[in-house]
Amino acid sequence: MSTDQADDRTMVGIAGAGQLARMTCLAAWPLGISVAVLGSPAEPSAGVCHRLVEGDWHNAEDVAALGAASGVVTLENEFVDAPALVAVEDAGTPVRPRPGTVGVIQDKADQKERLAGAGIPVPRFAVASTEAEVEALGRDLGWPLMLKARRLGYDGRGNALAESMADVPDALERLDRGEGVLVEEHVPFSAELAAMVARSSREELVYPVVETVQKDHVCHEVTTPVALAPGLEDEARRIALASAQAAESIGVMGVEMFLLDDRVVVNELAPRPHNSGHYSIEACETSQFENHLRGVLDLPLGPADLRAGGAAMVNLLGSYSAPSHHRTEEAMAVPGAHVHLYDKAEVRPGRKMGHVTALGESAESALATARRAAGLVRL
């Protein structure tokens, strides 16, 4: 970790110290932007930040300490307690995105209410607390139903697919944390899409629409451009931008969407850099991480155009539990492949340990290169 003691007023503080904070720090160095992260010395970004504020983003006092060490505070996840962020702003340090935005997004029911109220297409939904209420929704929305915890769900955790009432009691017991659960109609999507939106107080732009492929509820592959029917890509970009506007996001926001036969609906929002945008490090004129910094500092946004005909990313996921050792020589020898490792000390099944990106003449050729290199990484 650098001992550089940059002026606190120019320091961007990140509540979290994982791989998203790490890649944001790496984007900050060429711009002369200083970054402080809140976490432990063992976390991925501790070795590349300007300043480590030791602590835990779950702890309001530690979040306050990050605010005191920073000129502006941002996030690497949407689970930081919104009242703790309000306290940071009350103490004089701006938070971007605003605590109100974070508060709405971290409650999935409130998030859906905000989107629906803005006229953005989402699956039909309601909040339920009892088996009788879910049964009534099953009659109204049809089975199966998707039940979601209102808070702290990610990568498929906190979700349950209820094929019938037989699945409901266990789902309610597991997901209801005292405020009911979000119940959504199950949409028969043909693909999962996503787009990053970058916003400052003065301008906004939308990154290319990507297709994401999930493996055990974790993002596995991302490709762009996506073969969509005429007009659907423009519609997906319009919906992504409208979603970010409705949430009043600042910095970058990930908008996850479902592609139905002839329309797009929004699944969820993430008010920070997102796994589906990692491809942008090599593939776009300005990465999602750089534009997140530009947005939260109210600097001019950089263009997000693709640098090649196609781009792809393949996540490197753990398959067993062990101390982390890696070999990348063979993967690095694959022409056009770019290996990114997150410097995590331990491998665990399904844990994101890194990713590989590639460019190509098409999404398909880029994906073939990324897959080839990813298959050669030894974790």
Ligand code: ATP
Second form
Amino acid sequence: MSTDQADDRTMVGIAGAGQLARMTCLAAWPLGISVAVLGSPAEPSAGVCHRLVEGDWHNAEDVAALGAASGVVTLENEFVDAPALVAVEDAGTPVRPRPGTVGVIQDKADQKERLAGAGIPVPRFAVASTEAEVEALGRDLGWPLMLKARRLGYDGRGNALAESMADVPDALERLDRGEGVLVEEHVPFSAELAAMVARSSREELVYPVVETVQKDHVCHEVTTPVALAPGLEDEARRIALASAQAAESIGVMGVEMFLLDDRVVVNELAPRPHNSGHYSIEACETSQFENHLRGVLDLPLGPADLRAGGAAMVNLLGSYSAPSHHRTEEAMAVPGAHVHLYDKAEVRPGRKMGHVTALGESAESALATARRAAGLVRL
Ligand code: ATP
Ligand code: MG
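Structure of the form predicted in complex with the ligand, given the form predicted alone:
Below is the whole assembly, all chains and molecules, this chain first.
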């Protein structure tokens, strides 16, 4: 880490310092791009950034300090208050993706409105504030219903599955923060898909479609390519691209989708690199982190083609609470496995501690390798 900027390179400021910022920093070094992160010295990217701006992305003054230290500001989460990002732009530092994009995405109801308004297929939805409104939606959309907090939901924590009206009072109590909740039909998906989209002001491209498997609402495994009925891969890519265009994204955007019998619908957008795109570090010509930087800086985008017949990623999630003592020798001995650790000092249940990626002739063979290695990592 250095604090001196001896040349006039643009400093990319990231409003956060977690594992996504860490992997973005690692992608920046070989390109000669400098990155400042906003966080504390204990966070995953503090040791690999060019500059640590000590502070907290929840705090508008700290976000302003990051803006003052940067030539352009970007994100690793969509929860940074949009008005704080507008203030960064007003003070002269561009924010990419734009504050307007972040503002629409950070409210799940506004996000769904934007997508639906652009003709993108999404589960049927509405906003409700009262039990009577949810009951009417239950008659209209059918039970069960998925209730979602409009803001600040992640890893399923802002969601409640309501089987019937009996579940609704508690769900409203927990999720409604004064602006109603998003109510969605519960879609009977056969798989969850995702695709990363990279955009600059001039170019755009879509990464391969992946299948994601969640465990306890947290992304667990990712594989690509996905065996889809003819035409559905193209359909998913088309929908992902249209979603990013509707949100006017810049840099990388993650598009989470549901696969139904013969069609694809969008679940949600993330205006930043995404867990389902980590495989791209080894598996694609240009990783999502590199293309995020390229898009944000308006540099040429790099191709996103797969470098192997198949690829898989398995997350390393904490299963207990303790200080972390990484033991990776056995996993590193698995040929074809790539181990990534995020340098978090404490293990906690469900906490994302790292991931393993493997390439193979097929998605299945890559997944077998990645699972074997992931099972050998001791956190
Ligand atoms: P994360 O941070 O994990 O991406 P989140 O907390 O923002 O997620 P969502 O992505 O909205 O929440 O939902 C989490 C999971 O709940 C989805 O991955 C999916 O498994 C399930 N889910 C969400 N919406 C629906 C729906 N309408 N029908 C069926 N399942 C759903
Ligand atoms: Mg999600």
